[in-house]
Amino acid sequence: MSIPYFPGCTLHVKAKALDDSTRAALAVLGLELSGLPEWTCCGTVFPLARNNYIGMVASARILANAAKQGDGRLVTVCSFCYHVLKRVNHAVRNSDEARTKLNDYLEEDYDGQLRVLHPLELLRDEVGFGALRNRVGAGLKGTRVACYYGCMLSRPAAEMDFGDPEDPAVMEKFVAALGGEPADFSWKTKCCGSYQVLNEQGLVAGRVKDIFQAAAAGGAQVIITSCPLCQYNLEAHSEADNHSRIPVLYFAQLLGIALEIPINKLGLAGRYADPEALLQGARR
C-alpha cells in the first residue's frame, strides 16, 4: 500500500534518522510511503494572526498537490509539519474566506478534504495495535518508555484531533503494543523550549532538566518523541549538562528495534546516551 508522504525539510538533514526509520519500519509492515513530487517547506509554523493567509500558502500548496495524488491521505511524521499542515487543512475545510483566498492565490481548487495523518495514526488504524503486538512478539517486554508528545501534536485540540490535548494516549498504546511499559510521565505534553534554544539557552536547559527528571521519576529507560526539535533539545542539553543517560529516540526507531530492523537503517549511530542495552534486551 503506497501512501503520499511529506517528509519536510529537517528530515533531509538533521533529522534524517526520523525519515529513515519511519520509512523502514512502515515498509516492513506493508505501508510504503511515496514522497510527494516537487515538495517545498511547509512554512514550519502556523500563523498566529487569523487573517495572515500568506503564512498558509506554502502548506496550502502542499495539500493541493497531495490531493492530486488521488489517495485522499497525506502522511507526515515531523511534529511541526504535522501541526501546520493539519491546521491549514482545517482552515481550508472550515473557512470560506481562507479557502477562497488561498485557492485564488494559488490558482487551485482545493477544498480541504484530504486527511493529514501521523504514522502513529496509521499504526493504530491501518495496521492495528493488536496486529502489531502479534508481529513483534515479546518485543520490548519490560522496557519502561516515557512518551514525549511535546506541545505540537495535540494542540489545539479541535484542529489537531489527536486525543486529549493534556493527556493523549496513542503513544502509550503504541508502546504497549511493542511489549513495553508506558512510564508515568507528567511532562509528556510540556514544551521543551522549542526555538528559544536560539536565544534562551538557559530556559531550554531548565526545561530539559525537568523533562528528564520527570522521565526518571517514572522509571523510564528510554524517551520517545516525534519532534526533531524536541529530540535535538533533549539530547543536546542532556549532553551539555549531564542531566541523564536516558536515550532519546524517535518512536519509529523504537518500532524498528522491536521489528528487528538492522540498526544501520534506523539512524541509531551517534546517540549521546547509548541505546545498545535497549537493543540487546529487545533481541535476546
Given for the second form:
Amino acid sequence: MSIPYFPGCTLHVKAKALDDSTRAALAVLGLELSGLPEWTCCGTVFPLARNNYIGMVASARILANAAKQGDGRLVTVCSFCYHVLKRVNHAVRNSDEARTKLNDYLEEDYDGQLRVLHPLELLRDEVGFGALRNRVGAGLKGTRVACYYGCMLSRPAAEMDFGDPEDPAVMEKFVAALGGEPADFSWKTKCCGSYQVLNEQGLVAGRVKDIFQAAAAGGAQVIITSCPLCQYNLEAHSEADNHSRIPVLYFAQLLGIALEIPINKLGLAGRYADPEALLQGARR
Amino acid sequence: MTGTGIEVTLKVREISGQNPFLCMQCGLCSAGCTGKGTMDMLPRQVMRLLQFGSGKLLDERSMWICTTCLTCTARCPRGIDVARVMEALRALNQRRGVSVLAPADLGAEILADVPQMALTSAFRKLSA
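Can you give me the structure for the form predicted together with the partner chain, which would complement the form predicted alone we have just seen?
Next comes the full complex, and the chain you just saw is listed first.
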C-alpha cells in the first residue's frame, strides 16, 4: 500500500534521519510512503492573525496537489508540518472564506477533504498497536521511554484532534506496543522554546533543562520526539543540562530499533548522547 | 497607527478575533507560559493592559518572547486564544516596521547547524 507523503524542507536536509527512519520502518510494516511529485515548504507556522491567508498559501498548495493523488490521505511526520498542514486543511474545510480565498489565489478547487495523518496515527489505525506488538522483537523490553510531544502535535485540540491537548496518549501506547515502558514525564507537551533558539537562547536553554530534569525524574533511558526542532534544541543544549546523558531519538528510530532495522538506515551515528547502550539492550 | 490608548486594544481585538474584556485575570496563561522567566510582562498582565487601553504595550518584549506553544490557549477558562492576542501585538509592530530578528543577527555557526524550520518560523514570527 502506497500513501502520499510530504517530507518537508527540514527532513530533506537537516533531519534526514527522521525521513529515512520513518520510511524504512513503515516499509517493513507494509506501508510504502510515496513523496509528492512537487512540494514546497509548508510555511512552518500557522498564521494566528485573522485573515492572514497569505500565510496559509504554501500549505494550501501542498494540500491541493496532494488531493490530486486520489488517495484521500496525506502523511507527514515533522511536528511543524503536521501542525500547519492539518490546521490549514481544517480552515479550508470549515471556513467558506478561507476556502474561497485560497482557491481563488491558487486557481485550485480544493475542498479540504484530505485526511492529514501522522505516522503514529497510521501505526495505530492501519497497522494496529496489537499487530505491531507481534512484529517487534524483545529488544526494547522494559526500556523506559519519555514520550515528548512538544507543543505542536496536540494543540489546539479542536483542530489537531490528537487526544488531550496536554495529555495525549498515542505515543505511550506506541511505546508499550514496542515492549518499552512509557516513563512518567510531566513535561511531555511543554514547549522546548522552539524558534526562539534564534532569538532567546537563554529561554531555550532553560526549557531544555526542565525537560531533561523531568525525563530523568521519571527514570527515562531515552526521549522520543517527532519534531526536528525539539530534537535540535534538546541536543544542542544537552551538554550543559543533560547530566544523565539521555539520548533524544525520533520515535521512528525507536521503531526501527524495535524492528531490528540496521542502524545505518536509521541515522543513529554521531550523536551527542550516544544511544549505544539502548542499542546494546536491543541487540541482546 | 501611533499605538495609543484604546486604539491598540481595538486593533488587537480586530486582528486576533479575541475579546480581551473576557479575561478575568486568573493567571493560568502566565503560570503555564513557556517564556514566563524571560518576559518583562506576563500574559495575564498583557491582557490587563489591553483592558486598560495602554498603548505602551507595543513597546514591551513579551510578544517577541512568545513561542506560540498554545499552552495559554489550551488552558484559558474564558476561552480566549491568548496566542492570537500575542500575534496581533506582533502584527501591529511588524506593520510599523518594528521587529526583533534580522538575518544579519545570525552567526555562521548557528546557520550551519539549525534546522530550516527554525529559520522560517522565527522570521515569520519575529521579523517585519
